[in-house]
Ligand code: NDP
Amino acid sequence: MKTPSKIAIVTGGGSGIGLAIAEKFVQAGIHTIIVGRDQGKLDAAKEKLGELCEPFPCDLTDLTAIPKLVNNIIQKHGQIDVLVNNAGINMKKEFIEVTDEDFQRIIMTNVTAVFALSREVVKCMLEKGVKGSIINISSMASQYGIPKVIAYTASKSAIEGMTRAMATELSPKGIRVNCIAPGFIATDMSAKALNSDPERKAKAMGRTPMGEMGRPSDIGDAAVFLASDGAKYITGVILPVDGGNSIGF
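Chain structure, single chain, in the form predicted alone:
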């Protein structure tokens, strides 16, 4: 077995795109810490991915738990090289039916927790002199208007702005910050949503030049690249992995 070259954190790593990123990291010999709320999902992921995968259960919306989480990881592994901010929640609701609580819940998970975790990880990267890589996960919702997902759209637009601001401030210190904007990816969640709405599925595929949904592993491959030395001169980029959806008509 390869000696782990890097230590990575993947939030929401127990399922979907997060699990696919963790799987690609492990295949690349990266010791990958998966963070999530569901212990069962984390344990199943660990079973699937083997000894380079390590579950750390944490509810990232409990902001007081984040410094403790990062401290525990540093105490055990000495440093953190890569952070993938993948955990996020969505909600489909008519604009006028979205409550203040609904909106705040999504902003808390998708923006505030991302900021707080990134800040704590960056502190450790700077302290240890690590040439780090942070990868945020955005969405097509930030590229153009999609109805009934106002809070999610606001959160992902914030993530893209934060990516640029973080990259500008942190890159001179040796920490690259990039973002992946997945298109229509065939996860359980998206397949269920699109298959129950044939009109929306036809619209999505009709403007995707490659004519099919992506796979979670496509996002994993992009993340491995952005975390690697092959991307050492890339920072502040929003990379659509979408079969051309964002440029299709």
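Alternative state: the form predicted in complex with the ligand, after the form predicted alone:
Only one chain is given; partner chains and other molecules are left out.
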């Protein structure tokens, strides 16, 4: 087997967009560690993607597990070149029905865990002098207002601000930080939000100039580019991959 060019972590790499990113990374010869809670999903992804894909099960909301996770990866592989903070959860509920616990649950997964994992990975990148790439995943919910997703919107707006803050602080040290803002991409998550609400789906497609949902692989292609040396002068960018949804009329 050829020595892999880079070592990457893709959180939520067992399904949907994360699985598509992992698949594109593997095709690019990157050794790809996929992280998620569901061992069965991770094993199925490994089965599909082969030798360059390696599952590391972890619940990222268990913040104490994160340094251990990163330490185990470093013990085994020596360094981490790319981190994709893709794992995320959504919740569609009327504003006044969202409880404090609901709100905190979304923020914990979509923001706090992203911060904690990024911090641990950045420590290792700096220690090893790696020219790293971190890719965060936001959403159309932080480009314009969408009803009934208050916590999710707060979390994805935080991700975009964190991307800029991290990019300014870490780029001088050789670590690029960028963010992909997916439009409406066909996965289980979007099916849950849209399939029971045809009006919402029609509205989303009505303002998408390309007129259809994106595929998870569309996000995978953008992630491969941002992780590559072809993007070596790109940092702090929020890249919509959305068929034009964010600028649609």
